[in-house]
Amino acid sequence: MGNKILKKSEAFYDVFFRKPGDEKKSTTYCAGCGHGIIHKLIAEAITDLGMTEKTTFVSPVGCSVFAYYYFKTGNVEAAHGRAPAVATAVKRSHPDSYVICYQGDGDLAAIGTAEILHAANRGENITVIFVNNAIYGMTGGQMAPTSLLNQKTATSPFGRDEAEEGYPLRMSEIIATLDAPVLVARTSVHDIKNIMQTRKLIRKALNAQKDKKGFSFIEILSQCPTNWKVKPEDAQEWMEKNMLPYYKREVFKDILDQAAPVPHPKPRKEIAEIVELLALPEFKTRKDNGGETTLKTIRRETKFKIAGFGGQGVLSLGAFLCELAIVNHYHSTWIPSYGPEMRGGTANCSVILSPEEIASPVVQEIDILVAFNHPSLVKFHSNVKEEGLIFYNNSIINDLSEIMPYVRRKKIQLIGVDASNAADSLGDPRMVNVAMLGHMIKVYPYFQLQQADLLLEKKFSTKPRLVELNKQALRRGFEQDEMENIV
């Protein structure tokens, strides 16, 4: 008869260190804390399932955010409260990957409240386990949204009271109206006969997820006998007189038999139709006034501003560019920001362009500003880089002795583009962005007139008389003579 070895999930760590070189080997769990037990319990499930290579923990702010430390999968961080959000990405971006969004009370019922509840209307193909232990823990034992009527805490001292800040939230109820989720079910891990009882629903959520089934949704209350101010001894019998009585352990809703395979979401028309377009030929070259000039290639991560007035198309020559470096191979990345005017406020966003994978779409030192009046080049020219280029718009922009100085100093090129006469010349006023587009496009050769137009087309196309006044606009600007414009 051999010998059963009783061992480490191979999910975890061999040594749970905090950093390179700590000897000590110590875990982040305080004596008696349930998040020891529901991380075995996960570990032993991956395991046991197959799932260990294709596993993504996300774990937002709180003691959760410590799994880096434990599971040997993929990792990634969220901001509080974000990680469905995050989560969804990850398994939108890797459908084949099993993702677990791992949060606990003072995390997803809190701050995190919207990002689960539309998560969880959309049915996304994730499994959420909730850790629910009554109380903010990390970060020094604040009342949560869980938090019990009467329930003493840092924020609660004489404590909790219906009429100043409302009843505990029950999420699993609160989930279980929606009609996507497939599973939600609430359990605990206080004593050996409910930790079996969670070892099978983390199972069962898992295998949920393994099968496209959708949305599981398992919430676990958990001791937490360092902010509940007993001992660690005496957390079961808490749980028992103060939490069971109120959060009821059962399953509130199970229709994984009846529950179709989850499609992966289909790209939206607007993606398709320009995928669409990586179809035709490759553009090399392009003709400019009888000539033909090479296109370049971007070999490195170019960031721009675009900046104006509400009305101006700010935000829509940004969408713009990043669909010409869609159909030209690139990675792109847009941010947009405005002010709450849907007219004549102020507008701006980020792109960026690369030939790789972008880490970060937050833009902070600029390699090209596009100012659509004088507000907007004042604000960002300073941080423009060295050598960088700056597209004005000198229909309205006059005045540049203010920024001179910088310019000079860091030996930026600025384009001055006759935008706004160019549009008006047009009888329409909102084509001053494609105008602007038509230049760029001209001083900037990595992008074919020919696309853009392709694209104005596919954006226009139920509009024949606008397709037709974009692209007079947009050759108006790329007409214009570039020499005349360097100042």
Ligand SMILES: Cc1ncc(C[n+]2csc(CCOP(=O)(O)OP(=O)(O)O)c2C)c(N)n1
The other form holds:
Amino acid sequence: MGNKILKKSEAFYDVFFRKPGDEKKSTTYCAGCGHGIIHKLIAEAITDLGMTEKTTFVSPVGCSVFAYYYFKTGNVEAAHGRAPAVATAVKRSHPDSYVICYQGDGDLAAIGTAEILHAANRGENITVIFVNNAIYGMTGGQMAPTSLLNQKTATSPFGRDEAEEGYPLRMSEIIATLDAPVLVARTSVHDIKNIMQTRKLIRKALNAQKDKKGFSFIEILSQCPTNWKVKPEDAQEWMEKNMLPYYKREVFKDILDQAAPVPHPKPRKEIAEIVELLALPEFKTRKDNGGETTLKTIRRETKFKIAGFGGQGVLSLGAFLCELAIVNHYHSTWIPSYGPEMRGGTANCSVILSPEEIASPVVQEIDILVAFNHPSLVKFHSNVKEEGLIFYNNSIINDLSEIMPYVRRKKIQLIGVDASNAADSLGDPRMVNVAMLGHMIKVYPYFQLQQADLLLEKKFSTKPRLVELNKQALRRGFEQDEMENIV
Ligand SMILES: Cc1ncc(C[n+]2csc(CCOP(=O)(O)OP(=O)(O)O)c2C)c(N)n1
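To test you: the structure above is the form predicted on its own. What is the structure of the form predicted together with the ligand?
The complete assembly is shown below, putting the previous chain first.
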């Protein structure tokens, strides 16, 4: 008879390194809590399936917030309720990785109801482990959407009342009504038999992800003796008496046999166009030898805010800058922000161009502000960094008095561009953004005008008149005398 060696899964760290000098072997979970059992089942499954190296665990906010101290996988901590959105991003950007989205019931069924429903409905190829302990555990036992009728919690001291708080949400049943999910099941970890059933379902769900079958959702009924206010040994009985009658343990949906593998996300049309563009013989980038020595190099993360009225092409100017950056082998991010108003209201976008990968697309401190109207200039000027730069549309912005004290104090360079007039002189006010771009390229020759021409030709390939107008606008902006404009 061979010996069986029982040891901790390799997907767990040896010690849980929380603070220097405070390395622990045990987790932070209370005695009798189900999270620890569930972690063990997951860790063993990912080790046995050979997934450790390629797994990213998305931790929620709640008692399992410290999962990243335990799992020796990739780890991302998501804001409360947002784990499915974060998991979507990780999976889409790394389609060959395995993504486990782990959430409690407060996290998934209250704060993140929208995120989970939409991720399920999109059929993201991720595995969601939903730990339902019928209460908000970490914060001291408030009522969760899954708390049972008559259950006494910190916020329902007389018991949950359907007239006041509605009925406990059965998330598995809701998710099983959607077309996209391939596996939806509820199980529990209150006794050995059910732990073994949970073990099987977790493995099935992870295998489904490995086979690129799509979205799977395993709801696990889990004990919380501390907040149920029972002894750990009595939690099993509490679960049987209170939770099991309401929450059926069942496989609600399993279409794994019929589900075709989820295709890799297709490159977006814009990216395909850029790739085509790079293949053109006349296209030169800063990386090509010869002829490009005049191009300036972006040496560090450069943050732009581009702002104006809706209709001034503010968002497209940002996107266009990103495309120019991409063809020159830089990294870029773009986030649009629309005001609540209709056309004519304010709009802005945050753009970052960088030689390195960009960690966050948020622009708080601005290197270069591009303001198309007075309200935008006033709104954003005080976020421009010391010795930063402001391009402003001086055709319609005449009064700089409000911003001058800050601009002088911070030694900001102000460059007026007669952009609206340049566009109007071409008979099309929409050209204002491209005129601005022309001047930006002149002041900051990160890109070539000819590159912009080629991108414009691609963009408006079915509208030759617009290509011509845009090219002219670009040149009108470019040819404006720079020195005269500097205040
Ligand atoms: C948006 C937001 N709302 C509320 C909180 C506070 N909060 C932290 S943990 C937690 C409870 C989480 O409960 P649950 O998801 O049921 O997980 P459990 O702790 O029971 O495992 C709450 C409400 C927060 N961090 N963020």
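Here the rigid core means the biggest group of C-alpha atoms that line up within 1.5 Å when the two forms are laid on top of each other. Keep in mind the model is a prediction, meaning the values are calculated, not measured. Residue numbers count along the first chain shown, from 1.
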Take the rigid core as the frame of reference and indicate whether the C-alpha of L456 shifts by 2 Å or more between these two forms. yes
R249: with the rigid core matched between these two forms, does its Cα shift 2 Å or more? no
After superposing the rigid core, is the C-alpha displacement of A11 2 Å or more between these two forms? no
